[in-house]
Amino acid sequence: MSKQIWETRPLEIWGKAKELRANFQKAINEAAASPNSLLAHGNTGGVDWSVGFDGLNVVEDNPIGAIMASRSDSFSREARLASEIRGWGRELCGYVNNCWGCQFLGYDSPDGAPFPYRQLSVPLPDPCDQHAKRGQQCMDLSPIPRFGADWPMYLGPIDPERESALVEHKVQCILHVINEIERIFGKKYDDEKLFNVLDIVPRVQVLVTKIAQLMANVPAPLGLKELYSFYTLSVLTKIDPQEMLDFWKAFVDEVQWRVDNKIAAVATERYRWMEAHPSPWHFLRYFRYMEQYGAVCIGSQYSHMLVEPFKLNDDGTIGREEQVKVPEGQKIRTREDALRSIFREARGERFKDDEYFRKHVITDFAKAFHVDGAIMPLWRAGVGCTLTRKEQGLRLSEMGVRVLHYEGAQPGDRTDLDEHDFLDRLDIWMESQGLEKLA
């Protein structure tokens, strides 16, 4: 095993990331208190439809529920209990139960800050089975508009004609949402603002892909725990598009500098492992525990999801599928064309990716990042995350990657994770590979 000791340093961009996240939260609070603003639950996926509406802020359950679990286990338990006593069981996503519980309690933090109630709901369309359900309780709690914006997928051979039809279906879904917001709330959508972000979004995607590619270096410039602090700052955490682009440019520059100067996430790196989907947010210290073995987590398809549609390049690096571009010289002039461009850029005109996603993305990820092991949770309240997980573990084992499974309720729910057993499993697993804790 390598005895190399690498230099480590804190990230200089950390302060800027916290500032952007604080501004996002401030906008939510101001929208909730303002009669002239709207606070929307959910995310349509692929397009920030709030860009064209002044004063409309989109809030998604995933990052909020995760932060609750990480910051205060006692408060997130209180929130989930408020949801449970109203009939929602623990098989429901922990993110949802955390956020719904806050709705019922009327406050969203231990200090009693008022819960920012939503004025409309557009649940995030996603293969995860519980995403579409998330808007239901918002609507049941108070009579607010709720719009479905689904994300169709199909199996079988790739069919360009079918792909084009599904792009059109998505465009019509978002057009319906925009038109209904205009009709119900009397707000006009500014198409020019939508047009202005068309150039920014692809450039951000290139930068996000670059971060993912840099994670393949030895030593890894970041660990997954650090990466999780940044990766929502372009999709789930809505910020000004130009600020978003500037942030990711600076982030790439700093990570590239760390790679060039061999600045490591873990000074004693000698073992690289990957995850498959979200970590237990209430127990992120297990990343630090693994560092005692000189082990670094280089990411997961969840943390790198902004790279999707994912592909393994011929040189062994990761990249994105070639995107369908607007022909050179052709200017986008309509809302419909703008939405088509965004969905084609977001998906590469590929709605048939479930087979690849389930069968091959895990093994390709392991190859690209040169991993020795994989720690893969089996979340009982996240069927979309856990489907085919055991089969994926077998494929990794066949290619020489050591696999450890553990069970729990859901990343945002501590209830059913035995943390002591989890640490014991990690010790046994690492020792079975000939690794002991470093002095």
The other form holds:
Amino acid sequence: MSKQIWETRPLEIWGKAKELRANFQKAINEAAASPNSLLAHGNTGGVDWSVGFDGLNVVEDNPIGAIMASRSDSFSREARLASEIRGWGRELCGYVNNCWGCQFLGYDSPDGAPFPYRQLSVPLPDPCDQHAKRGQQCMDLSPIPRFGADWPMYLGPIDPERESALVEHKVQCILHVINEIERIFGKKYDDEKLFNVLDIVPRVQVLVTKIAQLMANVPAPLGLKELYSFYTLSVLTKIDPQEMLDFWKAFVDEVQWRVDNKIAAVATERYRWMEAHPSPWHFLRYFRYMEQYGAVCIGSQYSHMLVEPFKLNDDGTIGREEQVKVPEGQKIRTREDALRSIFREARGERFKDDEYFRKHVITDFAKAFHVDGAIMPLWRAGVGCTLTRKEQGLRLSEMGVRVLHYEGAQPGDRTDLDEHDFLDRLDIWMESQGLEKLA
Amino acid sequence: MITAGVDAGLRNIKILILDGGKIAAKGIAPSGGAGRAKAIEKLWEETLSSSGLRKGDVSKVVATGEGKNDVLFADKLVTEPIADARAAKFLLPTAKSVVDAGAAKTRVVTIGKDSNIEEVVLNQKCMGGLGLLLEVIADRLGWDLDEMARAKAGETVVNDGCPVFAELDALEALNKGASREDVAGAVTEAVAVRLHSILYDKVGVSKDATVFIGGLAKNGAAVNALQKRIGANFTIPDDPEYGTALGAAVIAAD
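Swap state to the form predicted in complex with its partner chain from the form predicted alone:
Next comes the full complex, and the chain you just saw is listed first.
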């Protein structure tokens, strides 16, 4: 085992990241209080179109639900219970139950502001969990307009004909939603703003991918906990597109500098592990716990592939797998084409590591990032549930990567994770690989 | 050289003292719940006393088990699979795997050629409490735990996916008039099914070079059902509940 001690230091870009996140929260609070702004309930992906409406702020339950789980044990348990006693299933996505419970109880949101009630809801179904149900509670409680947007999908090999037909269906759904928002709320849609975003987003995606690529270096310049702090600024938290681009440029520069100067996330790095799906958001301290063993998490398929599927090139470099896209060089001139570029695929997959379609991804990922082990939660519900996790674990074991599984309900549900057992498992896992805590 | 291993488990504390590679003394006591540290200290003194040893005679103490942090006199702490693997090699030098099934948890450890640990499989939640299940059922039947050996396979079947449901099924069967032997047979079969699943969770176990330790190994009916199910012949020490403590004592002698 390496006894190398690397230099480590805090990221300088933390300040800017916190400022962007605070501005996002401020915009939500202002929108909730202003008669001229709209607060929409939406989904993680596919809401880029919303920038065309001035004063329309989209709030996504995932990060808010996760923050609620982190806020306090009693708060989280109360919120979930409030949801459960109204009949919502215990195994419903934890993010959703947290948010709904919070609304039922009339609690303040995690930053102390009143819970941001929405003026409209545009739930987009998603193959990963119960996104389609998300708008229902918002609508029932207020009530507010709820737009149904379909998410038709299929499984199996990519079929261009089906792709085209199903993508077109999604596009027409959103065109309808845009027209209805204009009609109901008297808002004018600005196509140029949408085109501008679609020009910027791919450039941000390149930068996000670059960060992922840099994580293959030894020592790792960041840990997964840091990555999780930033990735919401590109995907889950909608901020000014140009500001987002500037932020990611600066972030890449700093991480590249860390790589060039061997600045490590964990000074004693001697063990690298990967993950595949979201961590328990209220219990991220296990990353720090693992540092006692000189272990660093170099990322997960979840953190590295939110923008595009990961691909290990023949020459060992890390790239992005090509998907069905708007043909290269085709300039977006219409709202329809813009939406087609957002909803560019209809073939269903989960987190782009589809066990049936891209079996190689999990092992390629392990190779590319030089990992010794993998921690793979078995979530019963919601984001990244257990489906195919054991198969992936076996595949990694066969290539010599030691795998640790632990169980829980859902990353945003803190009521059913045995934290002590989890830490015990980490100790057993590390000791059985010959590693002891460093003095 | 005299060394000791302490296994502070969920249900019981086990202490084993080794003297020159031979077992000099051993002791077992309830875990003591919130007063575990005191219970460990008391058992430590009793075990020493039973063998005529004094604390100063013991060169090194290694502790393991869920309550290992409560072994305040330990020189070293190790996680359970480390001790399990060492115990297996001590008991059977050709051991390739070890199964440790206790009151709360079950572990399977595969051992490499150079005695390193190749893989550890830990039970998942629904696999927990198999040892406790047997205790609870024995209590329901009005038997001592040892009497569970009277189990016979019959018509009764209980849930083999969850110990809680298994207990409910067993009670229902008793209420409908099933014999105690029949119910015990159904429960031990269910335990064997669950053990089978963890044994083959990842890499499987050796059919003829596996050591079976932990309190559950004392239940001949369950072990036989498991061996029959997978066609294996386990090596089971005389007092299997001391297995992990033995491994800790061996480590202390290193």
